[in-house]
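The data below hold one chain only, encoded as structure tokens and taken in the form predicted on its own.
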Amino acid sequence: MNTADQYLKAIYLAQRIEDGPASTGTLADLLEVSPASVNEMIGKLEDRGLVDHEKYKGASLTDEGLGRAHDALQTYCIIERFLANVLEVEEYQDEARALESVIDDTVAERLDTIIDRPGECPDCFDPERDACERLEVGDGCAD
């Protein structure tokens, strides 16, 4: 997953949190970057047709951006579930955030064969908790 996909995932989650367009401040907080960095990347994503941005209102995903954000969140969920349930990493969320930018689709697909991921994933992801709402840490699988 590349940086653009991380931003798309963050916009997707921020839209769910805010129930509308994602504000620059919320995105900066989620990504732990400056608002200026967020504005710069939103401009690039808008140029690629992945985001619509209205000044003072926020960023919204286009259909293509939504698809990529969904895929990025699914990859993140796979990593998170693998770390929490298979490797039993205590700080699985921090590790998942660190790994999401370096795990490619092939590795994510292979990890997915090892874990017991719910079929509704990633729609069961809780942005407030920053984890799948069905993830039970340390129990192997969450159902």
The other form holds:
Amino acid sequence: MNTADQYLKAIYLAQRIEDGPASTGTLADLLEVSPASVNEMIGKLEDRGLVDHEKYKGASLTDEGLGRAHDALQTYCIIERFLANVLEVEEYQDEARALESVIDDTVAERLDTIIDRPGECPDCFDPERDACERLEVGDGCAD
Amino acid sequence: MSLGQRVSSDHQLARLLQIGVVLEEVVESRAAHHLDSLPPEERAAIDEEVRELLEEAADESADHRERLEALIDDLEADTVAYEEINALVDAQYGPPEDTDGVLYDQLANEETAYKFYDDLIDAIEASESEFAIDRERLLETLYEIREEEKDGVEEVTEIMEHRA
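Switching from the form predicted on its own: structure of the form predicted together with its partner chain?
Okay, now the whole complex, with that chain kicking things off.
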């Protein structure tokens, strides 16, 4: 997943957490980068028509940005579910965050052929838990 | 969240190689499932070229898996057994409608594997971390596997083109 998609996913989650535009501070916390880096990237995403930004309020996804954020979150859900249920990784959220930049969506699609994911994914993603609310850990097959 | 594409620890490297093994197991299992899923009359009608392609793909994946497993062993990590991935493929498997569907799936397998190794190589090259295994040996293995996946993409594409 590339950096732009990671930002779009973070804005989507921040908008859900804050029930409104995503603030720079929340995005900087989610992405573990500086507020200056967030502002720079928000500007680029705005230029590409993926984000609307209002000064002092925050960033909101455009329809196009929302579609991409949705796809990116789905890819992330696949990675988490694969780690939790196939490789039986206990710290699957931390590891998914560390791996998402290296796992392309086409690779995630292949991994998706061996996991059982709810049809409404990624709407069932819980931003507070940083995981799908329906994900049960340890019901996979790995030793 | 980790921005920037690089592998920074043995643990992360082992995890990515484990994912590579699973991808190879998925290829191997799906190729076997494709051959088994067709009704006997269609199985007989699958021409020799496609049958050979699937058999070669399964053999090649098994070989790649062994080479990745050797690296993972040296990182003192485990892998998921083929039988377990085969059971997961079995649980979710929907057979393609016809031989063209089989070829499209095989193309997706090869392209995905190529993309995975390409990204993994980039992420290792972008990192200055020292790993518990020799970096040159690691990259050499991954370059070879990536090259074979590229050949695989070309082989499937050629078969698809002259069947069209």
